[in-house]
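Listed next as structure tokens is one chain, alone, in the form predicted on its own.
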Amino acid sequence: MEQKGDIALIGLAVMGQNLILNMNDHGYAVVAFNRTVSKVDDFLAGAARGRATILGAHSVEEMIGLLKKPRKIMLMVKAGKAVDEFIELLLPHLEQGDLIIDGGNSHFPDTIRRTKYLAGKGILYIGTGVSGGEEGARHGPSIMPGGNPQAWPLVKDIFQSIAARTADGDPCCDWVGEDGAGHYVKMTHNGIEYGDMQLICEAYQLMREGLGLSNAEMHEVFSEWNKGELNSYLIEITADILGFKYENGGYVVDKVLDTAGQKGTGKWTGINSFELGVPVTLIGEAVYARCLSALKDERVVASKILTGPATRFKGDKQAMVEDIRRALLASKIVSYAQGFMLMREAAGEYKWNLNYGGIALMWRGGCIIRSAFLGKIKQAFDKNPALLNLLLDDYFKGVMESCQPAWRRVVALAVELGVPVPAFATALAFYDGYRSERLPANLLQAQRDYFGAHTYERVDRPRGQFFHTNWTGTGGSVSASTYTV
């Protein structure tokens, strides 16, 4: 009898390859496709070589007879135009009830698209993050399912078991919600990663160029903070990178240019907080911080023209070093909060039912962001599934209080020394807007009423009665009509 694969998948790249071999490791029967089929051989003849279970597959409709039904196809392919091209190609295959799923980077509204438009012609489709890179797709990632609900029954069992899981055993993987909910709680993991990215870059440029530290030490600093409250899979190998080193004794990470590429992700992450009205300044400046160092052969004419402080550190540098953990936590925490504003808030556009304590557990494990930290914040939302921001929550209230001096002193200690630090600054600049009851905004309302008369409303009156005041004496009682973008 002719071995039936239980799931196929198109896209033998580094994360199709290993999400393979994890799920055969799990007792699944794999279907291996390529577009260039010669890599299907490959694969066969090295990484899954020996494996009875892994099948390979040369054409769609070699791949398509080798699967049970109702048959589940992953695509793990370049976001965009690739994946409507490989549905097209699979849709005269399919029968009803027969389930695609895009495990890549796709944008959401594709994947609330094409969720749609496979409803109509009766196949089920998922739209999966899956976060962790080559190691996590290997021996266990967090993934991100979201889609059409009748699709997830079909394989909760595969990714549940190739999934990640926490220390109590849980897996790193539960259904998130419809069309483009998964892929959306991947775009804002992949923001905060962002975040958590240049806040890191940052403390080290701090301590590199405001203390002096060598990368010996700072390797030093980073494992120790990995110990602690800042544990997570980016500090720890931040230390390694910052330990590692050529034969020849020279350490890599000094040879490493400084221009910072990006995929897209973090800047969709912006664009949908500027949709939304959802002010997640940190990945913002995250993002911006990458385009900023792209300008390297700007930057180096500058470097020659504009002149910056000149002063130098003169204090205590391992209590320095510790208000730069303290920062960094602290901006940490704001990061996590925007960005589970910014999901609040989509959950409520786009109609959705997210379980923000199931998103921290989803990526408590197997993720790039993966840390303790995560722990805190599950904790938060199953005390109170309707906090309003984790800022408010007691956990987070208290380690924000405690953190506050030094992040206060960190931010003006490299304003002084002229070591930018946008990703600390605006993160601070966020919490101290938050916490206050009376912003500016006031002034920047009655001057749009002066030149546009676009009215405002006044704290004397109830919400929802607009005024405007004819400021020069000439302009008349006609008003602009009220909106918000």
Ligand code: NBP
Given for the second form:
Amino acid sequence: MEQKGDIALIGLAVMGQNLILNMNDHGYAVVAFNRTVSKVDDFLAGAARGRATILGAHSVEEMIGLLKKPRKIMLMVKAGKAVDEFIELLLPHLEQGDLIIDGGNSHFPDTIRRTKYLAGKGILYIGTGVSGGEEGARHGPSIMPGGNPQAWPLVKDIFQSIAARTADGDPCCDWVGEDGAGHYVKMTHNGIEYGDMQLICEAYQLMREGLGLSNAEMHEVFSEWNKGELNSYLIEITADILGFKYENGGYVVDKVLDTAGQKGTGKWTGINSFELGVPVTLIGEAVYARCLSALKDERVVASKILTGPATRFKGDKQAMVEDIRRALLASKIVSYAQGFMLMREAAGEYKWNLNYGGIALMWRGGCIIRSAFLGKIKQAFDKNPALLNLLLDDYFKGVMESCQPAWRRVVALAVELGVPVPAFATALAFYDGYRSERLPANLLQAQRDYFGAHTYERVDRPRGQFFHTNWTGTGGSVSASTYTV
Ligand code: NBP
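Since we've got the form predicted on its own here, give me the form predicted in complex with the ligand too.
Then the entire complex follows, led off by the chain already shown.
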């Protein structure tokens, strides 16, 4: 009997090829297809050589014919137009109950739209985040699926068997929620990844330029940090990078141009946080820091014109390194607190029933932000699924208290030395703002009422009653209508 595939995968670049090999290692027969068909044969003769249950297809028709029903077809192609084009190519060949899965980094509104569009045609749809890069795809990614809930049982076993596992053996993959929820959670993951990377870079710059530590010394510092509360993939690779030399000597990191690229997911998180009105300030600063880094030519000009302080650090370097570790930890807690605030608001806005502990578990292994710390977040949400904010959990409140003096010293030092620490500083400003019963928005609202008759609520009256004052004596008593966008 002709061999049939359990699932087809379209898109034979780095992620697609490695996911196919991973699925095949777990006993699944996979049909491989790609827009540029020659890459199918290259794959079969290359990485998939000798694997009888990886089947090559040279057309959509052939791919469909090679699949068991209901058909499951996963796309691992460039996000955007390519996904829509493939959906249209597939549709004439599919039957009711077949499933299309998009595993690329699609923007969640596209996934919401596609889920609805395909549901109207009787086709199931999943949009799933896949994180962990090449290594993760090959040996165990974090997988965050959302879409049509009826589709989940069709791929649950495949996805959970190829996903990373936590130390306790739990798969880093579970159903996230309806339509765009999986891609939303992946987007937030990527935004948090931007924040984590920026925080590490600020610690590096402070140690390098503020304290004058060498790469070898910083390699030691990050290796040491990786043994404690900051244990994570990104700290681990930072230690590796700082110790990595060219064969003829010289550190690779010193030769890398200081301009950062970005592919959009951090920016999407920032834009969505504006739309939902959630102060996700740290990810915002991380995106802007990349934008500022990209202005290399302008910065070179400005560096010759604009001056900063001549202050030098004269204190105890070892003690300051420990302060920086604590500042990093406290800022990271703020960043995750903001990320979970965003997901909570999104769940309300888009009608998703998100399981926050489950999300922390999915990020616990396989993905770029995997860390010991996510285990603590999982515990916090297990203890109280309705937790208003991570900062209010006993464990995190305790860590913030123990880190706070060091965190303030670090931000103050950075300001004195003229070393930019936008993420450390915004995290601290958020912390101080969030814990403030009273903010200066009374003055702000008075200003709005003064120039635009935007009205205000009063501290001594019930919420929802609006007042207007004729501040100048020349304005009228007519106010603007009260609404918030
Ligand atoms: P790429 O993002 O480089 O995409 C390459 C694939 O997209 C190839 O199969 C290519 O076909 C296909 N493709 C392109 Br490009 N334009 C197309 C079009 N207009 N129509 C049809 N197919 C088209 O590959 P990747 O890095 O493996 O990533 C795949 C997806 O997974 C992306 O959405 C990416 O954002 C996401 N992702 C990547 C990573 C990572 O670490 N790389 C991690 C997590 C998620 P061709 O061979 O014919 O050009």
